[in-house]
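For reference, the chain that follows is the form predicted alone, supplied as structure tokens.
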Amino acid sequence: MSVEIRVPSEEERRAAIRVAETAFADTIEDADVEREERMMPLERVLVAFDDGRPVGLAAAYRFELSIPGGPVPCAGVTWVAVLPTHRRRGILRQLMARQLNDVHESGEPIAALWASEAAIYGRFGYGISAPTLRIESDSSRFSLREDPWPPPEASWTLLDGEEAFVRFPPIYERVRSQRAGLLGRDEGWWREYRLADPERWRHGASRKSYALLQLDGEDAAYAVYRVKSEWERDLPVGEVRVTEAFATTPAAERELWRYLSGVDLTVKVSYFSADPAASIFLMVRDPRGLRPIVHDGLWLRLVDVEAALAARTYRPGDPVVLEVRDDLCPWNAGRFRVGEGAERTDAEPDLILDVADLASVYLGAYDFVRLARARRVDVRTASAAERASDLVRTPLPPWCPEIF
């Protein structure tokens, strides 16, 4: 019997989620399933059935993604899994193709995901779009350079979850309004994911701490973190594990790292998805002590190239014509004039590239010159890569610290 791809019934949903449990070798508790039932609309779940048994899975949250120029609807792809008994049969490709069709029909021009295995998703049109930094700062080496400006009056307060729900979202929105790559969060997302603290998420560390920074009496930054207590020969060697940290100004970022690096009984600050444009690297005496490692971060897929290009803003400059190739979503293939806006055209192309590589420049993480140096774009007109790069350049690189 051939594999059937379809939306499961309500009765089939739980068995389908167990596919992810097996594929990722992780335990999914009943509370996790119930949370996903509340947050994931059933019609956004796709399951591959073999003789009535679920063998593959893919789903997509409804997100709003900040891009240069404002937010756009975005499908947050997750739960992508195929049982080991059914790999290399084309099931994943069928799931991805069906999902992209569904996302296109729903009017979402973009899909995004975090890749468990980075080699998988390029063949489905996804490109690296918002790299992040893994920081494992050695607190003993953390020392700030002298601040050339008078420091503001800083005060920290530890909040409970309900207080954090009131105080943290406005700070997050201030940062999101200035930065591509960040996701919109409704009340459910804040409560169910960002501020939630189930035991199984702690991995031996403490409960979450919710720390609020005020500068000159105004809310300016926050950090959500846990502490993993460790001792060696009667000496504390604990670790601060940062879930997320947002600062609205460089001065707030400075105080944020001063606080995290000074938590008692710890010698290390770990932050998996830190800001790639963090000012702290220029604020410390020893940047090596932060021990940064680049991670591929958020992957993006332009599901509707014309709509996605039209939604973005561009810097002033001469327009260029892009020819986009897309084997999986044939409605995207064609030529687009990009400048003050974006529209389809029959003009000769200046640049030819795959939809996955276009995704890498879309938020501003990379540009066309870098694509050309990596031989990911065919340059047909002299200086076209330079002109196109000027159009998509952004003041700061995109950033998405939110793994989903």
Ligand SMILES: CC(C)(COP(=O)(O)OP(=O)(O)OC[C@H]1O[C@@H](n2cnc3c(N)ncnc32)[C@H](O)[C@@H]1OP(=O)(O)O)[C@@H](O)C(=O)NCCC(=O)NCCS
Second form
Amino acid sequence: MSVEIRVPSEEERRAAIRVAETAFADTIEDADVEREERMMPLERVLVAFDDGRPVGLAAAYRFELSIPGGPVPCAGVTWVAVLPTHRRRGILRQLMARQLNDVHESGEPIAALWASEAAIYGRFGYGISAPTLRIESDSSRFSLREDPWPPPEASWTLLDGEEAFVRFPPIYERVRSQRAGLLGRDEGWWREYRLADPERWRHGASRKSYALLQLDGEDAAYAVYRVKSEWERDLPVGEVRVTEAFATTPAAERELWRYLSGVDLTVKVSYFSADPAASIFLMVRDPRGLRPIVHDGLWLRLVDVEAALAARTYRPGDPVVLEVRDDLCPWNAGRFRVGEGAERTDAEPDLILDVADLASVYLGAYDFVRLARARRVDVRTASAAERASDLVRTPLPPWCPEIF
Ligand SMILES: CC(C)(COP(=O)(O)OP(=O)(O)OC[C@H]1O[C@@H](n2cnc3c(N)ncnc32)[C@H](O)[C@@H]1OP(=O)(O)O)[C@@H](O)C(=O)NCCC(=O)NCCS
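In place of the form predicted alone, output the structure of the form predicted together with the named molecule.
Everything in the complex follows now, all chains and molecules, and the chain you saw is the first one.
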């Protein structure tokens, strides 16, 4: 079988989206196709053709990802699918190899994705880079510990989509400026994805609610959520399904959870991609009642290791030499002195590791000591893992709540 991988024409792209529909056992409507046509540049789509028929697909949004020290361009890999008739014949491998080459040529040092199944992408050099928390909080157990400081005056307002478009982005930007892992959003992204509310995305729940919190008269947090109404033997057992929730201060985070846990006729608050550093655990009387599960979250691929390492900032400390192995992107292989900045070097390495594992420390989710404990790094110099960890540590772990 010889499969051709190339950028499709507009008509071919329309047909190729059906590959994803089949592979994900989903229903993709015309409105979804049109949204993708507006949001995904055609040259960022790759289709695998067998005898002229589309059998595989992969695409990449153009993102800006927050890393320690500021934002960098990042390819947001999505729409990855191969038809069941053509699975396990190496088509994904071909799509990944071509896509990484294209991303490299376009000058984006990083690619990112959410994996449908966590066993797929490690072999292509992706590593877990921003784990999230899946929370399924039992509202009946939700009770806040006493607040030792006088709480600010809180007021909530339910906005419509247009109002949310004006009031939510500044809140999001305040959080984003402090946190690695978050994606830049332009007007299209807010309107087409984050605030959009097509019937198909509701999965039997209500329309989206756009709730704005003000503390002492200042915009301080927001939540986008749906309510799934449910009754059991005449008792309400509904669920608050959070799409996203951002708080700019600890007091706002406390009030946010108090609000979500108090929606009438519901017994549960579920949030698939909550902040792994959520302070709410220390704010409640019964943290187990939040029912947290760690999820692998965002995966990163350092497509240009030298540029990626040079783009982030490091804490003060003695530089270390990393030797990076990368079978799929051979241009990355080599040694890098990392400390004040990053540059190629011929010096002997302190640490040797695979590019996928380097991705796991890149945003600060893990450090080299933890990699060494997992036997993912070859430590060549005494205390190199500790020294290198001191360089990459961040005050808060990264967080990407947004599945794309
Ligand atoms: C996941 C999917 C794209 C794989 O495509 P494919 O063409 O069958 O993959 P390949 O044949 O190129 O496989 C490459 C390697 O990945 C492995 N692999 C592929 N899918 C895998 C899976 N779901 N779990 C674990 N390993 C997987 C293969 O075994 C192969 O391993 P090897 O390198 O050791 O030989 C395809 O099965 C699919 O469309 N699944 C449903 C939709 C989906 O989950 N898409 C991913 C969205 S993030």
